[in-house]
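As structure tokens, one chain now follows by itself in the form predicted on its own.
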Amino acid sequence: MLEPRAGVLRMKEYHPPLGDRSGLRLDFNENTLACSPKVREVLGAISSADLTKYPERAPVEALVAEHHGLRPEQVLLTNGVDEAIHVLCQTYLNPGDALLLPVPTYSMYEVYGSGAEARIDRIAAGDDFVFPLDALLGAITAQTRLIAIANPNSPTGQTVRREQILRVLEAAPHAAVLVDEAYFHFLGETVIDLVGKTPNLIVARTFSKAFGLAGLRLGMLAASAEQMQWMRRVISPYSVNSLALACLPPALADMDYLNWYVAEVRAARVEFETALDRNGVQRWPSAANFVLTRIGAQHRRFVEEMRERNVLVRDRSSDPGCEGCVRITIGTREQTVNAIYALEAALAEIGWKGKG
């Protein structure tokens, strides 16, 4: 019988959104409204002849680099951040090397790390999901070749301070340190200014969240030119398609729209957190476009009741330390009015008495 290699057999599975997602999408942290109107204009102008040509990353990478204050050779566009993570694992991890992860965190780090046959060293977050700096520093060994830090983190929304990231970088000069800033726009703090100055730092960004381009699959890596040459060797030369490359420049140009959407989400997050507190639902502070809540034993039924009201939310009970937890994406303020109505109706339906 034909079987895959051992690393594939050990890979953790990731389950993407499936089925009918026609309701209010508060389950996968996407932009819940729309991308910039300027993106739609460009899409409408793309001809059938344009689709006959292979995509060219370099001109758009130069534009992205300028937007982030970097040099073109320090930027690599990817087919979403998922491909970025895959590229990093293929670039830096040999079988038996260690991937160091503070958990809970984004599942794809472990998926691709295990696929590279790396050892996964998990470090549990502290109380209230606080970043476990001391424990993580103590777990760094000679075998540690990649450390992944999401800031803000998913599914918790917690943040990592700049000085904490600097300590990790200094403690592991032999390891690539990925700082995944997928939710950067909702936090507003970054370490991308250290790219090229700190040799082992790699920053990831996505255009799926605030920019609203999840369907086009666009992410980026930023790293020193010395490290980027190896990532370019690993990545498929045509993995970012022509439609995505055509749509990114107008998205970057329309910062007014981006800033409006981010402001909407930040304001709506406050309103939603207030509603959670009013209803006695345990939550954790979030710097992202979602809030992690603890519903308790009835978490599955709560998710179903929200779906009955055309609001999709994500059960995160299987994540380490997240028993009974549900993550809820934050949309616009108008959408949040509907989300709060559904929340309170769903809680009443399950006989909610507060605090899970």
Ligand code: PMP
The other form holds:
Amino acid sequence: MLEPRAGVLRMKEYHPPLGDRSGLRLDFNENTLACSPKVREVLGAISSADLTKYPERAPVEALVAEHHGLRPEQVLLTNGVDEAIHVLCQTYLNPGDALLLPVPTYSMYEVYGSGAEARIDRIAAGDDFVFPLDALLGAITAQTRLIAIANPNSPTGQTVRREQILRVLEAAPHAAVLVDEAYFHFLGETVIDLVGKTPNLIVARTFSKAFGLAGLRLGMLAASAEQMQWMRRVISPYSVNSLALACLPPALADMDYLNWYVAEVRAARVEFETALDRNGVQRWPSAANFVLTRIGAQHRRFVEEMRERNVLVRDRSSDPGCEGCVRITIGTREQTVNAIYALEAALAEIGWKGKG
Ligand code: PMP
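Right, the form predicted on its own is done; let's see the coordinates for the form predicted in complex with the ligand.
First the chain shown before, then all remaining chains and molecules of the complex.
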């Protein structure tokens, strides 16, 4: 009988709960409103002839590189950061190599790492999901070929300090160190300036979150030109389509829109956190556009009760150390008024009496 590769048999499955998402989408950490109107203008002007051509990535890569203070050879556009993670696993992981991860963290590292037949070395975060620097440094071995650090992390919203990232980079010169800055805009701190100066650093960014382009599938990798030549070999030449490429220049040109959205989320996050505190719901400090809460034993019913009120939130209870936890995306302040209203009604419905 036909069987897939051993790595595929062992591969962790990932089924995002994407069914019926009408309502206020606070479940996938997307932009909850819209992308820049300038992007819509460009999309509307795309001709049929434009669609007949294969997409040309290089000129847009040059523009994105300039925007980030990098050289074109240091930038690779990808079909979302998810493809970037896949490319990294295919570039650096031999069967039996180790992928080192602080957990809980973003699921796709493990999905693609297991598909490449890597061993997954998971290091539990410290109390309150603090980045486990010492344990991580202690777990680096000769087999460690890829280390993935999301900053801010998902689903926790926790951050990693620059000095801590530098320690990891220095301790594992034989490993690719991915710093996944998918939520960079909400934090405002980056290590992208070290690209090219630190040979094993690879930074990922996405246009799915603050930029509001999750449906277009646009991400990027930044790394030294020496390393990038290998990733460029692995990636499919046309994985970023023409519509996505056309939308990048107007998205990057309208930083006013982006800054407005980020400021809106930051203000809304404070309001939502205040509401959680008022209701005695445990939460962790977040530098991203979401907040991790602990609802306790009733987490499933809580998610359902929120859905009853047209607000979608994400159950993260099965993530390591996240028993009873629900992650809630932060949108605009106006949306947050409704989210708080739904939160309080859902808590009342599950008989909430304080910390679950
Ligand atoms: N990294 C992290 C930490 C994320 O939370 C996400 C979004 N789910 C991604 C990467 C994937 O982003 P993209 O839409 O660019 O594939």
